[in-house]
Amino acid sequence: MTSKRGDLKKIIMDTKTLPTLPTVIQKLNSLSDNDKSSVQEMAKIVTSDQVISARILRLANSPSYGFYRVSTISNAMILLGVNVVKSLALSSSIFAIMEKDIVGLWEHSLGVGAAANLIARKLGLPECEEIATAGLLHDIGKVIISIKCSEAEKEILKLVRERRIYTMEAEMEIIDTDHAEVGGWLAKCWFLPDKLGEPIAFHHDVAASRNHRIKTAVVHIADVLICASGFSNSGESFVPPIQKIAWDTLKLNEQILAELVDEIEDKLVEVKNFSLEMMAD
């Protein structure tokens, strides 16, 4: 007999039952693993696709990243970097299939891709425009959770809601796995780098991320920030804790963490009117 947890992979796994994942994409993968392809020819695949394109413009001049002044897909590559770019247009995608019931966790991830990256700038860290594209996709599995077991979605919002317990333990209790393992199984489906692959699949168990913990370290605690802030509904009924490793990676201390906490309250009134913006498209 298989398990809930065998047959929900093969279906992840098997990119049949996924969206669609468009064509540009595909071809944007097959470019990128060729180390002679060249920012202009991938930026050339990516625009041949108007909607994708605008799209992806559109998020990377979200608080996500703060540039404001990417106006070309070439621009983008250059400045954001080609993972950034295909991740932007995986999730667009995807977020495109988000129906208005479920904005809150847009909004949330959108807020917790732009407090990754103030963490990211404020810590000094390397490859910020990554950890907010991490941060962006962290709730992905949600998503796909959403469109491919949806009456099971139902139990999970149900137990969430009656026994107040967190989604993650929900999820486990009916389809014997969570967003987080989905996510990062949808990252491997869609070649994304280990790099964005660890933190959206070890956000809530920092231990457990080996190659990547710093940045799998910042998305769990933009996660927590966003919770603690109020801001939007990611599906949780309580705040859940920062982990000991995240805090001891980082290594943060309470003035730092007071600093962030203000920084990213004046940020989410930016994130709150982009999202405004996106939805009455």
Contents of the next structure:
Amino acid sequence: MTSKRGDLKKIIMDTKTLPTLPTVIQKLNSLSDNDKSSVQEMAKIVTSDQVISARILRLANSPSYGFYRVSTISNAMILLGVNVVKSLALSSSIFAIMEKDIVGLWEHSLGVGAAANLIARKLGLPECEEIATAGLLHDIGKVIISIKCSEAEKEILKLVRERRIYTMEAEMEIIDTDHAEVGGWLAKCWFLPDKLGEPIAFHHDVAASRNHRIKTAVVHIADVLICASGFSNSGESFVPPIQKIAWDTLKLNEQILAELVDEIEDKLVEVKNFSLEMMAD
Amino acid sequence: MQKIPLMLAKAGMILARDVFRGNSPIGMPLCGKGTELTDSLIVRFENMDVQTVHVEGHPVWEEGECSVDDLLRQLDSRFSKTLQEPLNVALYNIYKAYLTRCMGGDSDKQAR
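Follow the form predicted on its own with the form predicted in complex with the partner chain, if you could.
Let's see the whole complex now, leading with the same chain.
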């Protein structure tokens, strides 16, 4: 069994056909690591790619982040911070890979991003934007499985429908791994920071997250809440169990949960609006 | 009362809450509750960055959104695998209360 998984890892992570991140993002990463670079320099790099700029502005004004109205990249950098713009550039590129034909998954990801942001803010956690980005990206493994093994994906979906099981279980049976692990591999391939990689890889197994357990727990809870709300059809028909360790890590209680449900449902109307607008284009 | 994206607002619907610029609840309202929406009013809201409006009744029926009973049935089905987990039961009850509150036409008044 392990060899099957190893082969699959090779197929999935075949770097020649793996979707790549645009060079702009790599440049932006290296610039932002350097203390001496200025916001203007970074904005200049981003604006050199009009597609990414447009997507950043669109996302910056979307419900996941939309606390400001932003019209220029340097404004976005100053208002939202360099890290947020970096996350935006990253998530916008990943949306381009996801494409619109997987609408359900796309909406689910937007919803989890928005929910993760709300949870992080409500609990007063640091790095809300990174947590929101991790939420947006948490199911990226599903996208890769659908791009790389479309045959296996069909079987997985069939199995999920017929036997009424979780996607994870079907994935384990057919491809001997699951979308969380695949997402983790991808995060490594793309050299994403651990604070994004861990929530992606362990959002179904919070206990396995060592260094960024709080972020992973937020993404896990956000995922469960969005599944519970039935907001969009991500292929998952059942709410996953809330993991006790996530609950305890975030020190949640029923009252906070009830407030979160109200706030998230309010926000989801905006997310729906945003996604309708995107589909209309 | 139903909160709907502005994209789905139609002339003839009645506002159930005041509408504010950019949906921020501070500042002057653009339009008071009880107003009947018109096409030109909706365009004006669009220009003013309004994203959502609260309207009377439940005029927009989205796909899969049939009635309280149907919604609750779907909720039951989503939770059917995890109702032995205490935390999920708590979440289930919260959602059940939320759905009943939102969809029951008159419960808005009771809540206030």
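Positions refer to the first chain, counted from 1. Think of the rigid core as the biggest set of C-alphas that the two forms share within 1.5 Å after superposition. Values in this document were obtained by computation on a predicted structure and should not be read as measured data.
For residue 253, is the C-alpha shift between the two forms 2 Å or more after core superposition? No, the C-alpha moves less than 2 Å.
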